[in-house]
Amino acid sequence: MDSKIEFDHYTLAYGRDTVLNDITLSVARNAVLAVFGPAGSGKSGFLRSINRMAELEPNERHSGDIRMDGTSLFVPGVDLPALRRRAAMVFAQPVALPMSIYDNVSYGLRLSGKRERRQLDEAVERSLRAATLWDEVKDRLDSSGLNLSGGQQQRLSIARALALGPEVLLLDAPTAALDPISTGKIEDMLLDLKANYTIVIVPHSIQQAARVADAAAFFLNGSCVEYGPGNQLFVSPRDTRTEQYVTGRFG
């Protein structure tokens, strides 16, 4: 497997609470990894460790290593803003900024110093197309992003992340607040995006995980119980706990 991200005996804690315990697994390049499990199993901590946002929590401590393209994320002098552009996060609740659709998408680029209008125009169109939103908004880029539907606002959030040119997309239950039609659009989009990005998603349901995952990891109480190809994990899991969770007997 051509790995984009490697967790190597990685443990994460907030104060006395262990969030992740001795995680070792690899995330394949240009694939979708679905991380699933009950609440409190460490899924968000896993995501937030990939771009070191976990360190924003009080009393965070960690051991072990995480590597991206073979290089540790924890080597001295790592540029954290650059890392968070490489591994962009999208959260469960759609976040449309109180500004135009155009300015929503170009916001991060302008913050990083890009001002040339042609470059911004190209990035906005490219990102909105990738987020499958361009055809719906191309004639009203100057209107407020707040006027979009919830599903459109979530795709706008994804477009804003894509505009920064990431290599990895970290999606924390990105469809949890959306209707089934909007959810389907985002799932279809993910299948297209993995041609150019490595995607790690915390899905909002087992069904969603089964639909989008090339690989899947079942987390329980901070440990990775089982990790493997998505079709295998959902159809014939090896661990009894995975089987019980997938079949709805607990969780």
Second form
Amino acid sequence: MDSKIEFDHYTLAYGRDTVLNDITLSVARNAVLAVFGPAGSGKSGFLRSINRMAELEPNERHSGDIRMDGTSLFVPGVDLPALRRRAAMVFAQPVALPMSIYDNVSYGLRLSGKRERRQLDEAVERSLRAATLWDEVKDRLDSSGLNLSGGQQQRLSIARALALGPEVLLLDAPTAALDPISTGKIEDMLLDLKANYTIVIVPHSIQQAARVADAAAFFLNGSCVEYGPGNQLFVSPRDTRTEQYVTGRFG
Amino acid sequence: MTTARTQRIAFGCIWAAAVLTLAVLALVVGLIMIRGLPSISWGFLSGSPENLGRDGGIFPTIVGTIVLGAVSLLIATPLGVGAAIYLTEYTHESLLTRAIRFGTESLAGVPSIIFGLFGFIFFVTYLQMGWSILAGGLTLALMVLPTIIRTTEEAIRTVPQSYRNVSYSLGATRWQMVTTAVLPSALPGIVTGVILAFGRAVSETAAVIFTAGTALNLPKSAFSPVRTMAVHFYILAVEGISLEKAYATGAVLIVTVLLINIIASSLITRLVRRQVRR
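Moving on from the form predicted on its own, kindly provide the form predicted in complex with the partner chain as a structure.
Expanding to the full complex; the earlier chain stays at the top.
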């Protein structure tokens, strides 16, 4: 299987707290990897390592390597903004920046220096359509993003990430703050997006993981306990801890 | 005592405190206005003082006030906002940031006359600026710097952390993150701080007399001495030149500060409305 991202004995710590412990794992191209586990198991740290956002934490240390398309993320002189445009992230809490819907979606492109109106217009419409928000906002692109509902703001966040033209989408519990209907819309959207993107998602429930994932990894206390393709982890987990977690006996 | 009764008494006390505060403010402003307004005329606003201010107008002191306030803010705002951005966005808490913060807090506690003496010794004498707009503006800038740093820091701290994360995650450099995600949200708070600083600067007397002088003519350059309205008021009253003109000057000063407050706050509301509604 062709892999997009490879973790190679990667260890991450914030100060004295070990967040990830010796992770070796690969993410297949154009597939959805679900990373799940109890709170504090290192899922977010895993996600934030891929776009090197983890380094914003005070006293961050890491060892080992992460490669994207075969190239290490940690070679000297890596262009961090460019990396974050390649691996775009969406957070658990929907965040509309205090600017218009149009400016929100085109924000990342404008940061990278793109100013040409036609190019921005095109990217805004394409991203909003992909995030299934276009029909709801096309007549009020100039109104503030803060006026959207929570579910809309989260789809706005996804559109904002898609506008960058990324290769990888990092979704940190993107439906955690949403109602079931908005969640359903976003899950359907993920299945469509998979054709063009490699997606790493921290699902907000095991059911969600089972619905959207092509592969899954179970994390516990910073270690990857089990990693497997398809529904194997949910149907026939090999590790007893995975089985206990999946069947709801702890966590 | 029943809880309902405690509640009533507490409410009464708080209500009294609020009303009393308002009453004091109204009393002070009212007194100056009642005494000052009758002597205000177009000639008073646009004319030059004669006989040391016993007759004529106060136009040069209005110019002096606005110019001195503007110069001090032009110096203090970039410095203060820059320092606040450094303290909040560019460093983690460390010995250095604690030292800077302790320094600014101490600066805020220094009496203005000390700033005046420092300004006189350093800017006026040592740097040979003489009594001038520049020396006065620099001195006042130092004096209001803590206000601007403090309010800007507070404003920046209220910007949600999520804005920073989103900005970084979309490929912003630190500077882009600060200018596009943090500063626009913090702007109303920063403007409020700058207005506060302006109020302090234009109402200052001691530090200004020592550094900008008390000249009664219109300033010609940054090296001209000026007299501000507050200083004019002080000299007219203390030297017994004309109490009537002193109150009139005070009234104009109050109205000036009020006008600037109104203009700035309507500016803020418009800014915020553009962010939120549009």
